[in-house]
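In structure tokens, one chain follows: the form predicted on its own.
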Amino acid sequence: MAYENLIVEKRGPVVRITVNRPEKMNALNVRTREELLAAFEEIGADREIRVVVITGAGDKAFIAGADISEFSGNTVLEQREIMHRSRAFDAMEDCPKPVIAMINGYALGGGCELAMACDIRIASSKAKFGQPEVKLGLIPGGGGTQRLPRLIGESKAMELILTGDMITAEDALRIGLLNQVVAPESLEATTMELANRIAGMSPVALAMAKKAVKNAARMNLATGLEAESDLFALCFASEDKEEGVRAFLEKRKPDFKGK
């Protein structure tokens, strides 16, 4: 689709996302959380692409939250039916790609709960965090009070929910929320090494790997454990797997085709 909030770029096996809409500090409406869902769709069908980076345009804000203007009226009806039709955080999570979070300012409500949905959040100096949705006599809608506890505790989820307090970077770092924290100049080369480094992998490996660690929140520990041999051992169905194994015994560099 022709997309009029997002700006996709491939730079080899790394696809980049910018949400662009800088006017607005990056406010997601539904046009975007649209266009989301349509761009994680062709990205999980994409060989040629094997991780995603998605960002904020401009150095203000990664995405400020959920463009408020759009709230103003609609009845309880009408805004369930939004929440249901636009699951572009859900998209993202379960895409089979590594999904990596390049947070260069603002993530606020809606943006903190899209980076949540990301596998790796790397920040800079500069960012702010929060959930400030009670400020507005409303709650995190977007995954926020499912997410934050699964990765800080339910605790501190609890408190930065209920107060709607914006917490900084080094902060979010120390409770769990962030992988890393690097100067505003470095942000964007630190995160594409990463996303380069990890999409040298093999794709297969990397699909099943996500998915056994995802399965740690939505299973039982004996659950899980029993899914994770299947996956393990689903890998040796691949080339890639084979590839693996020889390059390793061979002392050189694998070729991981994705097959």
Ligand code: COA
Given for the second form:
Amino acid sequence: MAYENLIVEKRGPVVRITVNRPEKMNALNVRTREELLAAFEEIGADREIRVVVITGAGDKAFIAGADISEFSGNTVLEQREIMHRSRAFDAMEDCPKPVIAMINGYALGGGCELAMACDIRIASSKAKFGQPEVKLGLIPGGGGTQRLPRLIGESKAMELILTGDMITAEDALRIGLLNQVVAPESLEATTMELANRIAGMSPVALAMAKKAVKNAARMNLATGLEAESDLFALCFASEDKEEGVRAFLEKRKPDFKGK
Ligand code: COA
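Now show me the form predicted in complex with coenzyme A (COA), since the one above was the form predicted on its own.
Every chain and every other molecule in the complex is listed next, the one we just looked at coming first.
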């Protein structure tokens, strides 16, 4: 697919996706969500790519939510069809590769929800977070009502969703929405260092680990523990597991091939 609103760049084993509508604060219109869906399909099938980093263009916004200009005039059925068609955030969550959000500015509404669908979130100290949908007479529709309470607990999630208030990156870190906050000038280096470090692990193990952790929010404890045992055992089918164990015993760095 030829992308109009995304920049997709491969940097060794890391692919970087930039949502590129800076004049609209990188708001997610339908086209951009469809492009994200297509990009994650391609990334899932590309063996060279081991880690995904997603960010926003410019220095103001990560993503300032869904494109509000597309909200007027739709019938209920049209809106429902749009929401079911472009489930890009679910594709990110289901992507077998780790996805890191590099949050350079406003992460509001769908932007905050997209970040929550990522596996790790690193933000600039300038970034701001919120679910302001209630101010538009709406509710979060990109997973916010489900992923936010799972990440930060119902109490804080309820407060953010019912007030629509914006919070700082430091506050987002404190309540568990973020993994790390760094100075704006360190955001790229910190994120790429982490992405490359993770890219050095076995892609098979990364995929199994991501699936097992995601199961925690999708299964009850007994089923999740059973699935974890199965995924652990499945790692024994990989050459990477042999390489990892042998490298440890031979006191050398493993060379994982993703097989
Ligand atoms: N959808 C569509 N356009 C958006 C947008 C969105 N979610 N967020 C920002 N824009 C557009 C603005 O309309 C403006 O376009 P214009 O220059 O054609 O008028 C442009 O991006 C710049 O935004 P502006 O509001 O002028 O910048 P700001 O620095 O004053 O404020 C925000 C930045 C992010 C605080 C503010 O734009 C905002 O509140 N956006 C909406 C956030 C939101 O409610 N998201 C949830 C949607 S469900």
